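Single chain ahead, by itself, as C-alpha cells, in the form predicted on its own.
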Amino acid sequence: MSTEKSAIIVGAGLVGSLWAVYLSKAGYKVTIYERRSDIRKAEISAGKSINLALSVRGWTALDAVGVGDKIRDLAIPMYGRMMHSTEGELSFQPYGQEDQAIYSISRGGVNARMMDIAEHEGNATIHYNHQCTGVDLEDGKIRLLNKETNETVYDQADVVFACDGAFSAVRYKGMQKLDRFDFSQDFIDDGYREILLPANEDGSYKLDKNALHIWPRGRFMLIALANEDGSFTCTLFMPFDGGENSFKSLNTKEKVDSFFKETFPDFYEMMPGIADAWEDHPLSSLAIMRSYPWHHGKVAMMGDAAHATVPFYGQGMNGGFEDCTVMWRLMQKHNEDWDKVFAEYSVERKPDGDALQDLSLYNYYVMRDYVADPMFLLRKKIEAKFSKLYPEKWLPLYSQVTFSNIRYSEAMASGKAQDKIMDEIMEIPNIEEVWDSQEIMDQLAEKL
C-alpha cells in the first residue's frame, strides 16, 4: 500500500498552478484537473482576459517557492495612474513612493507560464478537458467527465483543493449542498468589454507603457494596460443599461463610433477603427461571490472559488496567491494536520476575503469618479507628503493594500480611521493654499 502523500487540485488557473508547487515542495504527488483544453496549444486568452496587476502579495507568494523570476520577464512596471480628460489633458498620480510599481501582466501569458511551472517545478500532472461533476467532501473523492471521450472518471486523494474560479464546480456540487453553508453572489450593474489597442507600425507603444491609463467619466471609465508586444489591453467598464452611456445603447457601429469620438477623443485618434473592433471581445459581467466556511472534510477552496471579487483594486490574483502563503504557513504550524489547517484557514482568511471584496468595490468609485476630482487629488497629495515625512505613522490605504503584506482586513480598518482624519484636514479653510505647510503636517500628526 502506497504511503505517498497525494493531493488533487481542481483548476489549472493561476492559484491552482502555484499551489501545486507549494504542495510538491511538501512531498505531495499532485494531480490537477482542468475543464478547459490546454491554453498553451491555442491562440486564445485564458477565460476572461482582463490584464492583471501583480503587486507585493503576489510576488511574496511566488518568491517564497522560488518561481518569481520565471514570471518577471512577462511583467511591465506601472508607477502610477495616467488620467485622460475629455480634452485630452494628461495628469499623473503616482501609486506610492518613487520606485514603487504594480506590474501589468497578460492573464493568458501568465497562466500558460504558471502551468509550465506547475509541471516542471511542481511535478504536477495536469489532465485537461476534465470537468468536475461531483465531489465527496468527506472522502476527498471527485467525479469528472472527460469531455474528449465522454467517460466518467473518479479520483481520490488525501486532500482536495478547489481552485476552479468564481463559478467553482466543487463549491456548487459540494459545498453549496451542505447545511449552514453561506453563499451569495452579487452581480454589479456594470459590465465590461475589452478592446485591443494595437502597437504602432514600428512596434512601439502608442501610450506610456509604465502607467495604468484611465479615462474617468463619472459613471463609467476606460482603462488601458500595456502588453509586451507594444499593444494595450483596454477595458471599458459601463452600466449594462440605463441611458445613452450604457452597453445596451451602443447597438450600432455608428453609435459606437460617435460615443468614442465624443467621450474619449484622444483614444479615438489612436484607434479610429474602434467600431470595427467593438465586437472582437464579448460583453462580460462582474460579480462578487461570498461564501463560508471555505472548507469541509478533506476539501478547501482557494482563490476566486472562495472569494471572487471585481477587478478594480487589481488584487484578485494577488489575494489568491496570498491564500497559498497563508495555507502554507498553517501547514507548517499544524504539521499538516489538515483538519486543523483548514479550520484555521477558514477563520483567519475569511475577514480578509470580505475586506478585499469591499475594497475592490470602493476602488471602482475612486477610479471612475474621484480621480478626476481636484480635491480628491489634493487629499492624496497631502497623504503622500505626510507619509513621506512620517512613514512610521501613516501608510496610505492604497500602499497598505498594494505595497505591503498587511492583512486586507487590517488595511481596511486603518483606511477608515485615516479617512476620518483626512475629512477633518480637508475642512480647514483655504486648504488648497496651505496644504503644503508644516502647520498642516503638525495638525495631522496631532490627530494620530
Contents of the next structure:
2 protein chains.
Amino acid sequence: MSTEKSAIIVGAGLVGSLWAVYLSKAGYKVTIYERRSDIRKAEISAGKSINLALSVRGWTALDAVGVGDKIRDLAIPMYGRMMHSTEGELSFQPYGQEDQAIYSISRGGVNARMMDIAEHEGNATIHYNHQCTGVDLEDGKIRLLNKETNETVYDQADVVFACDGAFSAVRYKGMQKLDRFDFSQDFIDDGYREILLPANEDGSYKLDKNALHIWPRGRFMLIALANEDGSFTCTLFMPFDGGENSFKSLNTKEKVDSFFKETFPDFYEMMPGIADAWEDHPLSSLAIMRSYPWHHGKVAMMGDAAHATVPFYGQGMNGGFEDCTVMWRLMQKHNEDWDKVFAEYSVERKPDGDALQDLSLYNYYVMRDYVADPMFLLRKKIEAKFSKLYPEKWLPLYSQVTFSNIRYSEAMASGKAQDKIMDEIMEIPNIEEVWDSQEIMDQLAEKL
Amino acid sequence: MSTEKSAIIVGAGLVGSLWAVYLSKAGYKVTIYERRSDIRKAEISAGKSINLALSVRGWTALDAVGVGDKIRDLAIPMYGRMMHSTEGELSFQPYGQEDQAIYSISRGGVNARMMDIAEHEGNATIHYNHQCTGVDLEDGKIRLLNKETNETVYDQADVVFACDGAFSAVRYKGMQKLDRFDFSQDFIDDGYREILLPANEDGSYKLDKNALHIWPRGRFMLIALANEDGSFTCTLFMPFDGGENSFKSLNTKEKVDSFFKETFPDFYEMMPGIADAWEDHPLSSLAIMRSYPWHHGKVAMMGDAAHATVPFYGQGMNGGFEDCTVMWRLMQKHNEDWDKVFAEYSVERKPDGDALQDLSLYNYYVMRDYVADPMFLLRKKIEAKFSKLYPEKWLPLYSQVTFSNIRYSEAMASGKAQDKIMDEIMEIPNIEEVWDSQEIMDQLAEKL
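Right, and the form predicted together with a further copy of the same chain of this protein, after the form predicted on its own?
Below: every chain and molecule of the assembly, starting with the one above.
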C-alpha cells in the first residue's frame, strides 16, 4: 500500500549486494532473497576459498557509491605474473605500468563484507534460505521456498533483478521458458581443483604475495593467489579426460605425487604432502553461459546470471560490478523508466558480455601456454615500451581490459587490430636483438 | 515383479511412436506418456496442418520394421521445386533423377497413423494427458502429472527414451541440471505464418501437387506443399523485425493485401482474400537446439529433444527417424547393453545432429535466395548431368541428404569439397554456353 519505490534482488552475492547500494541511493526499498544461509554466520571451509582479482572496473563500480574503501583492506595487490618453469626458474611479467596492480581477494571474505554493505549502505533486508522457485516476469512477482520453514512465500516489486549467478533460478524458471530467448551453456574440456598452500610456521608467505603465480605447462597450469593469512589458494586447471595429464588419469596418490614432483618441482618442495590433500577439494567444472535478451517485463539479469564466464581473465566479478555502472547510467538517462532502461541495457551490454566471455577463454591460452614462450613475453615487452612512450596511441589489450573502463567489446576489437600490427613487428629479422631501439618504435608508430 | 524387459517413451510424436515398434520387436513392453490429448480424437484445426517432407532416411527407418506401407498412402510425391517469380513465371528444378521425390505428408495425419502403428505394431500402451514433471536419470524413473485427474504418478523402466520434442521436459528437468551438460537454444531472426490455400470448388488442386512450390524473394520466401484434400499448406518465412518486409511491419490488413499483391502476384490471384485469413494462424518462431551428451544413466534423447532444427531441409522428421535406425544398430551391436549402446549413440550420432542443423540453416539461403539465381540453377544442372554420367563419383549434396542414408556429417563434408570444385567450374568463361559439353564433364572429372 506504500508508494515507496520497491525492488527485489534475487541473490545476495557480490553483484546483488552492490546493486542494492545503488538502488538504495535512488530511493528504492530493497529486499534481497538468498538461497543459501548467511555465510557470515557459517564457517568458511578452506576448500571454498576461491580467490578473485579485483581490477579497475570493479573499483570504479564500488567507488561510485563510496564503498571501495570498505573492500580495500581485504585486497592484496599483485603487480604482475610470476612464472615458474619446470626447472624452478622464476620470471616476472608486470601487468601494466609500475603502480598498476590487480587485487587478490577471497570470495568468502568479500561476499561477507558486501552483505554488510548491502545492509548498512543499501538499507537492504536480506532473507536467507529463500530459494526462488518461480517467477512472473511480466508482473515482477517471485515465488520462494523458505527452506527453514518449508513454506512457500510470494513477493512482488516495481522491478526485480536476477543476480543469482551462473545457475540462475530466475533465468531457468522464467527467461528460459520465453519464446525467442537465446541461451547456451558450454562446459570447457577442463576442470579445476583447489589446493591450499599454508603459510610458513611463523605466518609468513611461502611465495611473493604481490604476484599472481603461474606454472604454465601448455595444456594445463597451476596458479596461486595470496590470502591475507599468509596462505595461498592454488588451483590446478587441466582436462577432465584425455591423455596422461588429465584429472581422470591422476587417480592414485602415487600418480598425484609423482605428477607434482615432476611437473611443479618448486611447488612440490613447498608442499610435499600434496597427494594427501588432493581429495580434500572437489573437482569442479567450468562453463560459459550466454543468454539474450537480458531482461523481460519487470525483470533484468545482471552478473553471472546474464553472462557467466570462465575465470581466466579475472573479469567475472569485475564485469558483474560493471553491469551496475551501466544500469545506473541508463537509470539516470531514462529517468527510471524501466522499460527503456532494460531495453537499452540488453542491447548495449550484450556485446560486452560476449566479449568478456571470448576474452576469458582467450586468456586461458595466454596463461597456461603463451606466458612460457619467450617470443610472447618479448612481444608484450615491446607493446609495453611503446605504450609508455605513446600512451594515447597504444594501450595493450590486457591494460584495456584490466586497467581501464573501455567497453569489453571495444577492447577486444582494438586488441585484434594491435595483434595484426605486432605480428608484422615480430617478423622483423633479429627482433630479439633490435627490439629496444627507437627504430622499432618508429616502425610501430608508422603502422598505426 | 515381471522379468519382462520394459521401456518408457516420453512423447507419442513421430519418433516416439516409431521407436515403440522397434522396441517391441526386441521384446520390450513399451509404455508411452504423452503430454497432449489423443489427436486422433481431436479436430485437427486447419491452422495446425504443418506439412512435412518424408525422404529416404525416413522411409528406411519405417521400412526396416515394415510400417512404411502404412504411411505411403498419406504421401504425395514432389519431384522438384517449382519456383514462382515476381512476374508469375514458373521454373522447375528436379530434386534428383526422374523417379526421385520427397513426399509431402501432413503432420497431424502422419502422427495419428504413427500412434495407430505404435499401438498395433508396437503393442505400446499410450497414456495421454500425462506431463513429465521430473526425471531420475540414473534410475530410469519419471514423475508425471495426469492432467485430467491432477494426480502425480511415477513410472520406472529398464530404459527411458525422451522423444518429447524441441521443448523436451526430460531435457529441461533432467539433462539440463547435470554438470557438464552442454545445451543451446538459438532462435533465428525469422518467424513463420501458415496460410491454407483451399482446393478449387471441384476439389482439384490450384497448383501442381507434385512439386514443392517456392516464391523465393531473397530475404524471405513463401512455400506451398500439397495436402491430400486438394488444398495446399503455404508458409511465409520472413524476419520478425527489421525493415519493410517483416512481420512487424505487416501490421494492417491493407499492408498485408498490398504486400501479397506486389510480391506474390500469382499467389494473390488464387487467394485474393489473403489479408482476411492472415490473423487466423499464429506467428511462430524457429530455433536450433543443440545438446550434449544425448544420454545419461538409463535415459537417452532422440529426435527433436536431442537436435531440434529449423525446417528448411525437410530433415527434422527424417533425422529423428534415422536416430531409430542408429539406436537399433547399436542395440544389436552391444546386445542391449544399454550403457554401451547409449555411450556410442551419443558419440557417433552427435556430429550428424550438428550437421543436420547446419545443413538446415544453409538450405534456408538456398530456398529463399539462391534458387532465384540462374547461375545457381545452372551449377546444379551441371552437377546433375555429371552425377548421371558418373553416379559413383558424384552425388550432389541435396541427393546425399535426401536420397541416401549417408551420414549427415559425411554429406556435409563432401558437399563442401564439391563446392570448391564447382566454384572453379563456374569460373570457366562462357560457362552458360559451354556447360552442356563433354569438355566440361572431362574437366570436372579431372578435378576430382
